[in-house]
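Take a look at this single chain in structure tokens; it is the form predicted on its own.
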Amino acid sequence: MNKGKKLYEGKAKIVYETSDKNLVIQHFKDDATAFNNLKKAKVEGKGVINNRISEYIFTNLGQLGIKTHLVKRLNMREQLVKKAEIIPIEFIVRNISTGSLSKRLGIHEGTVLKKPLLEYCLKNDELGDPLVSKEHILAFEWLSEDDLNYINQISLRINDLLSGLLRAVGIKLVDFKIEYGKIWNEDKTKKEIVLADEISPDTCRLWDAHTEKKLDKDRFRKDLGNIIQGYQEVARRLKIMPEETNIKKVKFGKPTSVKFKKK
């Protein structure tokens, strides 16, 4: 599959066109960002690991009936995916209180929620991805009520499946962010909703089940160090280290070029 012109570049990925108008290439970058892009760094090897972890999770979810945009992984950093019209809402599923939830509501970090909490944010970096309600989504027609209800159900099912997958390897799924898109169905008669973007330590909070050591992007957000080692640990437990290289022999340095933008 030949890579064409760049269609979009985000904080963690680049999307390229292909010779098939219905398919694009998703390239995983080594860039790390936090606080709505105010904090930046280059973390060597992050894109490789996220590519593998996301492919593994999407493949497993697909086998369990969750429709996704993933077609196949092409190489260490790239995936072939179906071109989707991305829905402008981020869906956040929380199992344990931490991060912005604890800060907003004064809930003690580490509080286990009685049932998963589903929140919505508008995908808009300039506005800081603000929290929105179901009523906002319907009032501004970002989604129909039927589509929103469907995504809610799928998101909670993904939470169940992913929690079980990670629990089996000693990892707590604290919370995660997912995105969806719309693609044409096989007979091109209507558009269907599919899971898109990625699921990786960039988009999940993952804690060791016994020590509660953070194995995700909070290591970068909170200057905990050993960022890449946390991501590697998740990949190691899932037994999905890249086959193209012996990742244990790759030298991963500390993040470089950390920058903070003035507000």
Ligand code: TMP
The other form holds:
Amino acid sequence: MNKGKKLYEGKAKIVYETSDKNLVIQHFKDDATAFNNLKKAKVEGKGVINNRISEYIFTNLGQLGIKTHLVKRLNMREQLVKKAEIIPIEFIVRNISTGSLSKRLGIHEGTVLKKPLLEYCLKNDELGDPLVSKEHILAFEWLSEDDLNYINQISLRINDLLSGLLRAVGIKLVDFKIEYGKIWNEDKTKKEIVLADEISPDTCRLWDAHTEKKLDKDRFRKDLGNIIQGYQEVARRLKIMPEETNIKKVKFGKPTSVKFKKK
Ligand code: TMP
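Switch from the form predicted on its own, shown above, to the form predicted together with the ligand and output its structure.
Once more the chain from above appears, this time first in line as the rest of the complex follows.
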């Protein structure tokens, strides 16, 4: 599969076209950003680990009946994925209150929610990905009611499956963000909704089940240090660091060039 032109560069990934118009390559960068790009750094090796963790999670979800865009992992940093029209909403599922939920509503950090909470944010960096309601999604026709109901149901199922998969290796799934895209079905008669983007320690909050030590991007957001070690710990527990020899070639150091932009 030949890598073609760059189609899009985001904060943590680059998408390239391929010789097949229905497939693209998703490249995982080492760049880390937080607070809508106000804080930036390079975390060496992050892209390699996220590629592997996300592949593992998407493959597992796929085997459990969740449709995803993943075709296969190509190499240390790249995946071949189905080209999808990304739905402009970030779907956030929360099991424990922390982050923007605790800040916004004054809910005590660490409060276990009685049932998973679904939130929606509009994917728009210029506006800082604002929180929106179901009514906004329907009013502005970002999704039809049927598609929204379907995504809500799939998102809660992903939460159940992922919580179980992680709990089995001593990790609590505190919250996570997922994205979906639309692709044509096999016989090109209708578009279907598939899980897209990535699921990794960049897009989840993952706490050690016993100590509640953070193993995710909060290590970067909150300057806790040992970012890559947290991500590696997740990969190690999931037993998915098979390219041990290659991975050793990747330098795992402190983040370099942390920059803050004034608002
Ligand atoms: P929040 O508490 O900052 O709103 O984050 C909720 C979850 O969504 C958390 O697991 C981190 C993830 N997330 C992203 O993946 N991308 C983002 O841009 C934001 C704001 C959060």
